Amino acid sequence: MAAFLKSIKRQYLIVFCILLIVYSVSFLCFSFNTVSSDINNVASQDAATFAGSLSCMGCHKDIYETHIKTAHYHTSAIASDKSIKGSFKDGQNRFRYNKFMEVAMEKKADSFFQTAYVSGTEYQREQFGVVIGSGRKGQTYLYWKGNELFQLPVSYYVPAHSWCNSPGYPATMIYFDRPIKSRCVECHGTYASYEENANSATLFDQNSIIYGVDCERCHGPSSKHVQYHTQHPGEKKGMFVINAKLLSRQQRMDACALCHSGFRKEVKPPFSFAVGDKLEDFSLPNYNTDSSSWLDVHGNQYGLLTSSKCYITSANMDCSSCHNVHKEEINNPKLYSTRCMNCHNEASHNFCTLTPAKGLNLADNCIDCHMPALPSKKIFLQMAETGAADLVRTHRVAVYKEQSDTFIAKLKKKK
């Protein structure tokens, strides 16, 4: 009977030890999905906490103002004749791939399209749905399939005042069909809302997109800051709000980081990072970060000013040393160079040892000379009857003798 009762209890024991297995990995394989699922379905309901930047005019009237006019509120907007840099007039309205193919830029009543025509007739028509680029150097188009986005064939080049090729698309046919994922609207909105299917298309909830780079980007959704401050209009602390100045070099850096970092593998879902989180928590480099080599100057400004001498040198330097992001500062290089004095002057005996031509004040520009516009390997642009490298400011502040040396003679010629 004893030897039965210890046979009975080796079989519950068995038994228990399976179902034990058997739950724990029916668990982790949950866990696994929950988190999948999370990373599919961003946090929709996060909407309601953003009370859009117009808000914040109430009692930052001055700040608003300006920030309403630089390129990051601008990076993204819905097409309308406002928006979209091209011209769509006759004789300026066309890219042309060859002989048989090309792009027509048309206008109807109030809608935009591009038309793609091969010999003479109509391939393929799609409206301009979003446009991505303040229009300070160039924009790309997108447009909407239900509730997905597609990039456009052709692209705008600010510059040359041309139509181009879409940058990476083939330059032998005309392309509509490259989807656009969440993390591309994460960089160049403030928020959305979306969720991707079981074919991995991703799809965008139209009305909660946040166009452009707003305040919310940074400072966080701030419906409750706004209602607290209304409520309270004596209160100065700034309550239920992210405020910069009390964030770490590094958090302030990894805000940035989040666009400006070059292209990263996502370890959590695009609109789940907030300003003060650990950027390496949510997304990884896709680069070698032991090696300067490996940066290009288009989109890794984080990499190239995190290896120059001046990030390395300093205890506080980071990208609002140079950048007020509340304001329009492009094509300034002697503001710029201010900003350079700070630090690079001759009471501190680092200030530039080149001897300047007669009548010349380097102060005046630095920038030319430490941080040249350098043609990215990444982006070329193929305009209508040639091709060009995108010319992007190097963000790794050093000596560049060749560019240094064209810039001096320019100034001199000038002289």
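Condition change, the form predicted on its own to the form predicted together with heme C (HEC):
Coming up is the bare chain, nothing alongside it.
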């Protein structure tokens, strides 16, 4: 039994690590400039044009208070007691590679370290600097060497509550040398000023980094907006800020696809893209857009949704048709089902055609039948030997007969 559990845990770790490889191998690039459309003449982006979410609180209190609880807001942070999810307690703070090599997670005053030991002798010690990942699924950690960022050898996998070897790292050696490029921060943060030196190392301006996917990642730098409305409290129209309602559907989709369309080919450098721009000018999809069959269910919500009949047939559907990104709404199938029923209901004669079994209330949960959590194909392939795969919520909305039957069977069992 113990061996079985151990093997499951190992599978988790492998899945996690593959997940992270998937995230990190090939990523897109964008650049920050001007907003292409004529939306109130939003200024170009440099550190001084950002106001920070705290400054929004006074006038957008409700949004602010729910936003700071989201996975977006927490997706990167300066390392601290609060942001690091793994345990530093004795007995839980080690990751062993083999008999001779281990890494200990150590806390000294307010600082946190990963220390590598080889045959009991300290070999290298680096300080946790930056945390990537809110801790829904996992976290990875970075350390500073001058103005460069490197990944620490040990990451954390949340479902197993366990430290693990970092993504794509060798199993037989403790590795501290993987440099972190700006595209990682582009998807997991709001802003970073950086330059590349002659050796193509990325040098960050540490103080410029705005951690987390914050308000201004989606609405554009807003210091002018804050200043204007502070000085003109009677103004009812939002000035100097991007109004999502004036954007086209493709512009709104691109604002999310920047980070939610999986692997893309870089055209322009990270942090070039601004909301309102056309994503295709900054990076290109890396898959054949005509064929959805092999689109992976992981990380490419954009590709999967845009291949669904819901999206193709309706003129206005976008990510906000189902998500209120200002709020943490995950694990609430009933709420999501109300979003489906905004378009699909008895009155509009396009409601579910399934004849409900006894005791089944369709309206409670459209999603486990039409957007089931499916094993990730890409991850599965790479794990063919063990046969375990990560489950992700597919964004290809369709009829899934098999999953529907399973769902009904599960309901019957509960009764």
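For clarity, every value in this text was computed on a predicted model and none was experimentally measured. Positions refer to the first chain, counted from 1. Only the largest set of C-alpha atoms that superpose within 1.5 Å between the two forms is called the rigid core.
M341 shows a C-alpha shift of 2 Å or greater between the two forms [criterion: core-superposed Cα displacement of 2 Å]. Annotation: Cα of C366 displaced by at least 2 Å between the two forms, core superposition.
Residue displacement note: N350 has its CA displaced by at least 2 Å between the two forms (rigid core superposed).
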